[in-house]
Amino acid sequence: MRNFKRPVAIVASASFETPSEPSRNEVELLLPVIHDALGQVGLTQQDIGFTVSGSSDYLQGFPFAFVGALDAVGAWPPIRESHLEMDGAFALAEAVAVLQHGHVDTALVYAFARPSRGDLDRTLSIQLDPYSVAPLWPDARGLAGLQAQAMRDSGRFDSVPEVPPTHVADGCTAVVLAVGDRARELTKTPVWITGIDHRIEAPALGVRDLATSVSTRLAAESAGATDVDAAYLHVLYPHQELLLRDALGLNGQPVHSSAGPMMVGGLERIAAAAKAVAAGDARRAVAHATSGPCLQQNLVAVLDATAVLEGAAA
């Protein structure tokens, strides 16, 4: 998705990392990074037009666990509010088609996870297939050994490394969205997002290529992610880096790539590409953002300093 109607930017963003975070809930652990993503530019929930966050219960450890969130944001007076269960990244993509729909001109995307309350890789293998994986229980891991392994196999990568520990943090991101001439006024360098997109392969692991990455290449080419001079990639395991890297065309750009928290992670790159462009340590970044066994869900997204449509209808 790209050329929209009505161009949106990254105004402000926030985030919080820590390998546990035991003695603070879910809304003690978002209600600062959410009111300095907001304070970042002078703006309250009540200046909010959209508000969409993405977590996991199963991460949480109970039900519902995303309606008790939004104590964070605060739910009175009524606010206009979705929720995936999937990582925030995916949260912005719904926030940016919202957007163009021209009834809100600001929207708060927020992820948050904790996972450290349990077996990470024992909760993840929850998302498999019920019928034929999942009652074997593979691990989150044990899955990823088996694409490093593919990847050796292949014989397309010189040296395939080792696959560490899955990364455990607990953590969560806000990101605040604006349109046209009201991400003008919310600040000096609003980072526009010149293209979005999300595509997924097939759950079952055996009917594709655990050695390439089919779905992050389409994502790239209907987002446009060409001419990009930084790339940060949301890599749980390092030897998917390489994947990633072959299917975004990657080329001597530098590449900052990070697990970050479950859930959060992805929206956490898309984060710290807007901050690095704002900064003007890059002209045009790619980010990149994973969920699902082995690469399966992929969103890529274009982060600019100049705004496609200038001057568009906001």
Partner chain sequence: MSADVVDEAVPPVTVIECPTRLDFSYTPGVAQSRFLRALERGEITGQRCPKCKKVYVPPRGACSMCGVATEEELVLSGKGTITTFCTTQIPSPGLVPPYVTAWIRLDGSDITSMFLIQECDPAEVRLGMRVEAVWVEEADRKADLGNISYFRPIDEPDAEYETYKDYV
Second form
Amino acid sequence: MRNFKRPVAIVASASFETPSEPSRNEVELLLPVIHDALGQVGLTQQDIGFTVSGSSDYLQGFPFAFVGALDAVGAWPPIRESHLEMDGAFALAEAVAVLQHGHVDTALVYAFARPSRGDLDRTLSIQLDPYSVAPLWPDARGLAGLQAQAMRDSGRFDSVPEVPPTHVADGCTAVVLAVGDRARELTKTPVWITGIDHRIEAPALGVRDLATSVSTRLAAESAGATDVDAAYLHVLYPHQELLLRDALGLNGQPVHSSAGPMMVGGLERIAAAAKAVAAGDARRAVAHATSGPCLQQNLVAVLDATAVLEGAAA
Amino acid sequence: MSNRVAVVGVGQTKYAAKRQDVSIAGLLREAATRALDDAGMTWADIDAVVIGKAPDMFEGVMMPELYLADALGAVGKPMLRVHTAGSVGGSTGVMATHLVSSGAHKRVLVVCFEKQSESNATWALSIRLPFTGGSVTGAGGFFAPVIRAYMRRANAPDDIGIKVAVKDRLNALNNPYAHLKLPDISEEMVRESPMLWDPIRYLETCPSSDGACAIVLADEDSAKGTPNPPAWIHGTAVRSEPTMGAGRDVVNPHAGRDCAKDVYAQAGITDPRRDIDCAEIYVPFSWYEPMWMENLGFAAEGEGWKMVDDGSTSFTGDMPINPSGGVLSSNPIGASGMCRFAEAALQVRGMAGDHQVDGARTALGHAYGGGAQFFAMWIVGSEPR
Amino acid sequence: MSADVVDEAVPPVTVIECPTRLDFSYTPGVAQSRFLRALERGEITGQRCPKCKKVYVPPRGACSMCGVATEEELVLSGKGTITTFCTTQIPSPGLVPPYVTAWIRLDGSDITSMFLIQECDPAEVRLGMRVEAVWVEEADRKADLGNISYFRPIDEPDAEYETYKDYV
Ligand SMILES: [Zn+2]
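Next block: the form predicted in complex with its partner chain, after the form predicted alone:
Every component of the complex follows; first up is the chain already shown.
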């Protein structure tokens, strides 16, 4: 999606990541990060028109994990709020759609996770087909290994890196969005989301060409990810960066890859790209988020120092 | 500012305690294909798929949208997954509406489901966190004290919950998809059913069902060529408040009142009891009907039970509530809110069959979840607004 | 064999069992850890919101209404008022029905907590009843809410409805 009726900008963000948080619960983890992001533009929760978060119960180990986390927000008087059981980047895409309506001008998007509490490799197995694949407990790193081998077998890559252990980290990210003039009021350096879209692929690994990322390419086309001078990629295993570079048509631009905490990492890449554009380190950047085994679902956002003129043709 | 959106297709599965004749994917496809048939569309016509359900632990599948992508025709398309506790069926409908009203997509398939028989839902809800004591058994253990507080606050007679239970079970007899069918239901039968969480009796609670409910949303152009009448969405709203908040009112939650005000304002409703022809609201325990009558502004505070007592909320009353039989008759948790939204749409489309409310032109769909803290609502009408 | 040939004599497989075991460790958080350490000492502590001044028990480290961190800690008496309750008639591990769970507003706090009521006929439990915490033997105390076995009635007049009606 691009050429929005109402241009949306990232006006602030904050992130926290640690290998394993020893003492704080999710409310205590989120509260300072949300306050940091809102404080950068002088807002409080009550100034926010729409709040949306991303997280997964299975990373916390109990149902309704997001319900407790809402206590960090200060949802009083009651707020317009929603939650996706997805990476926070997808929640950001939803917020961009909501901001196209007239009734809200600002949004808060946050994501949190504490995968260090459990065995992430094993937990991710239950994302697979529950009848035919999950009962075999193939772990996340093993599936990534299949993908790396498929890339080697394809002969399309000079060298494909070994698959390291799955990155495990706890953390959270908060992003503040605002529309048009409201964004310009809040900061001198709004970073405009000129396009954002996401696509999914089939779950059965056998029906996919694992040595390419079709969904990233489709999302990038729809989001208008051309002419970028930096890339912020959500890369869970190093070989996936090669597939993403291909799918995004990158050639020589600086690429900043990171895994981040599961469910947070994608939103964090968008926040990092926005920071770089705001700081003048990039003029137009592409940010990427992924979900599911072997890059099954991918989101692409294009961030620009300049807003696309309202009503511009597709 | 927003583009018009219509419900052009609705599909439901037969709700039952165990749907062992289908897989999870098969269950969703049963609802989705019925919704597509109703809309006169095929999978290829759909731009994006949104699914909603309650906790993943109910089926033991983490982020099931990943596994469901091809079964729901989403390969190569955007796919989102909403989870807002019991309100999820409603908030998924609201979020999907945004995808069309924002201009992002023209035709969106929305499917909500729960297949509790695949796992052990009671176990999933009762994971005891360390250090936390734990003296509550099931959702009834949480909501029964709230109901007792309402009864005291409103000076409501004891038999109001019984009357709601009978009314919804009678309505369910006219709904081919309903899970519970109790043809001999009577006040005596409900009164004599076992007391579970005093003041909640067994027949005043909802069942636990497998099932899915799907809708197809379309923009104005796409709605033009569809074979059946559309339901036009006149307003959508969501509100959330904290669970553990000092000073929040769990009996008559602020979030519910604000959500109703917001959706009525969008739909141009000034007197809900006069302007709305029927409503499908989330009533998992029978006493929640009079409580929500007050929260939704159909009755003054303390007077909701009178609408039950005088028959106003019955199928032939002036404000029919849950003509489908409601959550008390079918409860596929993650889909229960979507069922409310979909049934409201069927009413204004004139397609509710044997439980069609005569002349329904404006209807409310309502869902709530968590500790009565998450609310989602929409108003649908037979004419665009 | 073609896919559309179904042998009616062979019943379909409708259930496969796939046991799932996932282990997680749990972190109660800084505020709850302090609360649990206090319980170990036989004290119930709360935290006051710096903004709205309301007192939370158990503390979670933030006032969920204001969205700000709570730090000021205070010790409560362990007495409170039943604001509402439910009598459960279905069995639960370790509990024989009927048993009463009540929402109790501890004196000095602004939020209710749910506890068992015992040493009392369930039929005698009523709104506004005054109750106190009953602790496990000192030697058996751990950093766990289970240190409070239950609440029991005390010999004080019932609270006026107006004083507790908003604490539900
Ligand atoms: Zn406060």
